[in-house]
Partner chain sequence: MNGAPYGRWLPWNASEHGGQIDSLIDVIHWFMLILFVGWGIFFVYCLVRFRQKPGRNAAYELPKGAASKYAEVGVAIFEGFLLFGLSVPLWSRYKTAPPPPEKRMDVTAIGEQFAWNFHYPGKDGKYGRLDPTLISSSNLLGLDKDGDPAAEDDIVSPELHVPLNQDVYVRIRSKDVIHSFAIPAMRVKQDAVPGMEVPVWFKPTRSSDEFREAMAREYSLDQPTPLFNKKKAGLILMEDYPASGEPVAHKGDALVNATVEKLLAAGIKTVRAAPRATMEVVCAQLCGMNHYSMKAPLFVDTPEQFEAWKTAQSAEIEIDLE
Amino acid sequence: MSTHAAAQAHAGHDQHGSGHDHHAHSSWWRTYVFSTDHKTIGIQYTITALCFLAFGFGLMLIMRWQLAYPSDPIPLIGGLLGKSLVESGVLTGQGYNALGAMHGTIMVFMAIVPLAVGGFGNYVVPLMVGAQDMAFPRLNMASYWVFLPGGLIMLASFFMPGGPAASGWTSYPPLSNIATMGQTAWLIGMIFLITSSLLGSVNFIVTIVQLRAPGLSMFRLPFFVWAQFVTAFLLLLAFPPLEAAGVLQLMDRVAGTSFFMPQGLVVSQKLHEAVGGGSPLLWQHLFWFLAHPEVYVLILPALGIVSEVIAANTRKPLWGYKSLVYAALFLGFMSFIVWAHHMFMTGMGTTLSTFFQITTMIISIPSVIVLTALIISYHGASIRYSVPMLFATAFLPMFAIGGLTGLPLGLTASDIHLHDTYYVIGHFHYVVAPGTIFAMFAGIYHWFPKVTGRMMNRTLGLIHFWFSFIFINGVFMPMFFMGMAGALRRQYDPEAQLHAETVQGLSRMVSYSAWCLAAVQIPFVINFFRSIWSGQPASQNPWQATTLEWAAPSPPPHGNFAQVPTVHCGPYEYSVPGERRDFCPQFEAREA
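Just the chain, alone, in the form predicted together with its partner chain, possible?
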């Protein structure tokens, strides 16, 4: 297949590759279920990931009950949850940990990454580079069909004896090694999810390198494509160590090895039978070697989306496009050498910790550059406050809060007090929730007309935006104060510790905000489905934007473009002086 795709790439794009021909007379199954079309796969990923996102959010809504009203029975659904989670309607400690671990796992590996890469990446990247499909369409299909079982295995673990994994999304051994069967399911699920990402990442890299339309040099690529490009490399290089680590932990659990089990463990006053000789910290190194790059996998596509939306709605070129690209490349590179800043409290000496502090401070510089460039892009603009633009605009200050609060965590001395407190939870959620998720919403509102041929409703969009903006800050802002006061993360009983009692009021406020945040997603859901069927019809280029996806009909047919576009200029030629209109699409030759 690969030779075929490469041949197709070399042959140019003027004809529809013969590999797709069977689609013309293919069955419903081949068109909608086992499709190799990047758009169908993108939509499959998006819908699946949005469902997982809602589910992961739901788990947190249950946990927030326990955190607001410790040990009160959960109203409405308390009786419906299984024995592994609740006892007489009250969430148990084990149940709390299980929900927490699954919340993190689902959000990171089954919601955000699949949405950002599998969904947006798959749908938009081939369009933006002017390709008819991904380089390896069947590999692409395989990636989704490995992802889905991985996700289903994770969900199935809720029905296992002892419930699902409960050792955090980080699954530190020995705790995870001695945990109930759900942990085995977690590991198997993770192996599927990782495999799926690896298949996807190869595909993105080849597509971006090989399948660009004539005239589309690397430095004419929209920033979104660059972001996906760097992301694909991160996935490709960072996931294998975690996959290996996952297999090792699986062996520890089922085959009696002890890669992560040291000598002489005594569990519940009984000598543990593990042979010993392993190192629990080895897991942490392998895990964070993935998981730090992973956080950039979560944020880079978001930055990409926000950049596209900002360029189209400020009606001017992104400020410092090249510095954005270099910053993304540098971020990608640096993200491989900061991982141990998650492990400062494991007993690190000055030399090692100094190294990781330096790299962590260095990595914050490109983040500052990206943010500065995007903010300066508003200067001299003619800002059109569309709904996607509002989400993109709100993204910037909230991402800034996320990035800034990384500083005290990246310095060992201040991390002593803040590590493993709610401050950390506030920090990374500002990056991934008010950050990435807002960017995802911006992307959905922005590309919805391309995907469905219809516009989303603006009024519902405004309601969705403003209330989400208020409540999401209500959820995460108090966490900094709680963490500062010393309140620890992963606490089933928020009042168990002296220093946490004084912030219980804030904790309750977080819960209220979270429930309200859930409620204000209803306008979005209504808007989403109603617009699919009865939204106002969208033209080919409703935002009057410049990048190649707007050269395709809305929605694009199989094969994407009626005629393969030729690229004439850079990605963001807005408000070019002397031009008739305030945008010059990449796919249109300019009058001399």
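Form predicted together with its partner chain done; form predicted alone now:
Excluded here are partners and other molecules; the one chain stands alone.
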């Protein structure tokens, strides 16, 4: 089916099956709760993911208190956390492990990925390709209503005997196989979350391939759509091994199997009875086969958001658009053959470790291409430093720091010394915190007028950006020095660290910065909710951007467009010589 025919068929389906009239007479529950409209589902994902993000951030703040003041009761909430986490208001070692495991799980699987893909992807991709909805609206609704119970099951583990999962966000056996009931809830919740991502990924691929507007060839797609397209393939191909592994580990816990339990294991001075000789390393292979592509599931949508913001605010085309696309495709392919660089400490042979060192160095090349192209896009530009542009600009050096500090971890010789230290925490978080989360903020400020028809307050936005930029570097930059000094992550007693006095001084600096970072999110929350009702009204295209979502009214109605738009040019036709304006939208034919 041609893209034109597919778009027309989809438009006809909308008018006869789920179009404007049908939507207008739907109940409140069908319109706002169990909705099949991609925009409502995108908003549901966004709000839910932001709530999970705040909760996961809160867990980290509690952990930072323990690391800054290890013997002092946690103020305000210490008595509310339960005996499984605290004693006399002081976080226990088991409690610290539990908060660490849940912080990582929540931030990756329940916050950033649902926000980047479920939120931004669901809302923006159909608008950008000129579709009236996702290809499978009911499947789209199902993906959210599988995601939400999965997250709630995870959170319910806090109220179970023994507390939540405490085996790390990686759930390594054999520890995870003999852990408390919370680990079972972790596995069940993870199966729900993975299923949600699989349902969504199929929908994205079919929508982008089949429902593009007339004239919208693949190389006229905005880079954001390409990023979501590659991300959907990563989810579709990498998540099934982890879902299978999760089911197998669940069977180890509840059905007495031993897929990951070795024989001869002594637990609490008793020989653990295992049916057969399971392999803990098998779990690591299955987990990291997902979890390294997962890094690019986090970063590719962020790169897509940043590219849209940069193009709109530099008023010139993205430099090397095709290079960006080919780099994203190559990045997606290579992400499947680097997973074992997380496993150098398992004692793999030199031949195998050399192979994974080489592929890890190779995968840095497309990342450098994307970063270089975005930076060169600033050259000769008339830059408009809006709030989303500030976040997008800050993303570039933060992501670069995250990438460069990852290179020593891809080499066996240096990784052996840095593995399981704070250096790894600093590296990973520079990619996903001042990196990906800054890109998410850029996207929220950029598309907020499209979603609500109102602008966010610039002054509050500037306060949010500058203080966040300062304090987030205060959180993660000291971790590199702590790691090189030998400070181990996952160790709840800072006094047991190597060079404890030096490390403790940096650790307190990190904690103060983290608490200040939490405080400066308050202007964002106020700005977000106040602007929904009383923000300055926005025009249909307030940034004077060129991509198709700006052809729809703000906010778009059910069905998005009065008629399917026709695409006349590429996605970044800015400052074209001879044109009367400095932007040529894809949806407007040029004057002869």
